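What follows is one chain in structure tokens, specifically the form predicted on its own.
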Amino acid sequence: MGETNKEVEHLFLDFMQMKDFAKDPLVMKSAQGVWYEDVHGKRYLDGLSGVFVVNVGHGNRRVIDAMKQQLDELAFAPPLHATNMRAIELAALLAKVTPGDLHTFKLLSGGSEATESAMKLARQYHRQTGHPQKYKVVSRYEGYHGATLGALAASGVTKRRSTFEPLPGGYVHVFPPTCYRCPYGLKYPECGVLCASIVESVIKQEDPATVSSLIVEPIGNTGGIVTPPKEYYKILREICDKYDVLLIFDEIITGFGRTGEMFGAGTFGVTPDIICMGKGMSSGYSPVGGIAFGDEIAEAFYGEASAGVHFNHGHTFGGNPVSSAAAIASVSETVERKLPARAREMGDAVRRRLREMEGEGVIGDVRGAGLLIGVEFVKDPETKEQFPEGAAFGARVGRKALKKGLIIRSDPHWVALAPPLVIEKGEVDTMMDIFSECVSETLKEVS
């Protein structure tokens, strides 16, 4: 393994210090179902679906075979001149599962491309419908929409933004609907869902004639699986309609069954103007993403070539035939195996185990939907007092879990559990046994 330690120095991985990683690198060799295996033969239960991606599980033969067959036929189509049959088939399939009239698609390579494309689509739409001054984007603090500059500017995660500031202008942030720790010091429902209604005040202060879109994750990841009250998105929908602001749902994580419905839009009963998709779209077998939008928006981009109203945007690998084949197989698996319903069932099993752990006295809040579950740790559940920042309770739990063969998402005060939607009940129990053990051990260390 010494040679691998040396070779890993040629890589920069996501959000980690390579000097530390290279001392004892984790290198995966294979995966099947909900399990990874590293180069040493150690197995890891994938409690995070890679990174909220592998919805249909690892080693899915349907997806693999579809990709192999497509490679034999056509690996790349000329994007400036043509499309391909798999891209056409994928768009038709997506039109059957997206909400409302969101039946037109721009196929892309991943999440950051999707959010960038959505915000650019909104700007050009307003320009071509008589409102060229509408360019500003409203988003939320603690939200994350991708690593490219526009997506990062819309994001509200300080530790990921500050290194690259100043970022592009025209982005305005509001506080997220964090009911457990309300940024306004209020309590639901007496609060009147101020976190939603205040968006109207922000739009008015910015001047509605300058605001193009509002982009939000139905359930926010980086803020700790932030899950709003049921009225929240209905209020946002009404505000956006009132001021001609396009509502964009960033469903890179919440899409394709993760929340117990095909999209988070279904979970909250609200149809946005644009949906951004990626991750579970192909379950990670090939890079793919896209945006879905409605008939009224699409109509603004149809016209004579001389009018120049086409969507002035493109990416080399958008609609790639191999990626499209993978996405068709993955989405078909999700629908035919009823994986959204399975996410609800297995998510309920996880929550039952978490309730059994409440006796530990450190679980303050359990959030999320389906198999997207956040757990916030506190020193005192009654007062919601957090552990000292240096204790990094959640991060410790995450490190212990990795050593014991469980992959989860962890931050200093919270963790996320999001295994593949194909997980079995016995595997849920194994995951939660390890998790419970890690919480107990961490509690002994910090007490």
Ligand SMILES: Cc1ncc(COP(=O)(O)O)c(C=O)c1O
Second form
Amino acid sequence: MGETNKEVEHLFLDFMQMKDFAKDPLVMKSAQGVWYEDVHGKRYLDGLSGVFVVNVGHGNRRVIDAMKQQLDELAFAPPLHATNMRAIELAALLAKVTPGDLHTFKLLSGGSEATESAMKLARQYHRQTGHPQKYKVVSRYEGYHGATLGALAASGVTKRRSTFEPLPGGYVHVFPPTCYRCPYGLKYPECGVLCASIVESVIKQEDPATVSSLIVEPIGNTGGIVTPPKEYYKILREICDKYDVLLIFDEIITGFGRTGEMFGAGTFGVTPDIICMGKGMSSGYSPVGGIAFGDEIAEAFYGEASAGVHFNHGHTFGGNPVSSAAAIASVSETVERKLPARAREMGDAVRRRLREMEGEGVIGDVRGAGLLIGVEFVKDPETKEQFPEGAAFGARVGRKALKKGLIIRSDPHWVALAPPLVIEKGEVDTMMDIFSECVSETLKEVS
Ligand SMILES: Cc1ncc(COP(=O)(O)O)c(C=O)c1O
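Okay, that one was the form predicted on its own. Can I see the form predicted in complex with the ligand too?
Time for the whole complex; same chain goes first.
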């Protein structure tokens, strides 16, 4: 690969020190199924679906062929004054898989565009339905909704936010439902799910006449695969209804089968007012995103042109024909191959292997749903005592895994496993063999 080390210096990658990266850059060359191959010919089992993206697996023929065919026909038609057949077909297909009456879509090209669009849609909706003062957004600490300024303001990951403060105003944060380490020091179920009910107090304190929306990830990634108790979203739904606050599910990660249902909304049995989608929508074959919303919201945006009530928002690549062709093929694969059910089955297989590892005495908690699985490491499962920050147990496991040819998401105290939904049982075993080896070796090093 010759000059790659030097060439990499022209790039900035995400949230990464390029000086370190350039010393030993990981450069992928090809991928098939659940396997990547780098430019040196080393293979990696993709235990993270790229980054919660490649739900239908790499090298999917149907998606590739659909995109190639679309390129020959029409590569671009701007959403400013026209649309195209693939965008229309994609919206119709999505309408068959979204919950409730969330059958109107604004097609976009990524997750941050989706969350920004959802929050703007909520503001404009209230403005046009007699509540022009409703502008604030409630969201959660440790949540992540994207890197653009509005999405970042709604996010609650301190280390990603603080560099850019002050962020736009009008964003209020509440503590996440991190049951294993309850921010209120309580225990479920005696807690009465305070993490949900307290949202009502926050809205009241802020003045309900000023609050437009509540945005949450059904299962939060950045806080460590934060998985709330089953009543949590039902309580949030009731609170939002009571105060006319739009409930936005950021399903950029949880959408398209990842949690064992088509959307996280189905996993928790709650229909939000707006769903944000991205990542798994095209399985990464082309950048794509979107928001889905119901009739009542859509209705507020129809009227005479002179009334100016249209959604005053747009992005050049929204509904791009090639991206739409990729998304149609990927969503069709997800539905026809019953990938949500497969995510449940393979997720159970991963969990069984994790239970077998309990004897190691370092797995404190296993969270998530389907093939979105978080593992929190602790020094003592009884007391939940953590390893010292410097030990960076999870990060060490992640680094070892990479050396041994397995890609996972890692943090000092936890890791996430989220392979493509097409993973086979034998591949789950390979993934878990490597993972368990890495945990044992790390344990020897830190104890
Ligand atoms: C839950 C969630 N929302 C939004 C985003 C932002 O998506 P994008 O990086 O495509 O802008 C991400 C990205 O990781 C995400 O995980």
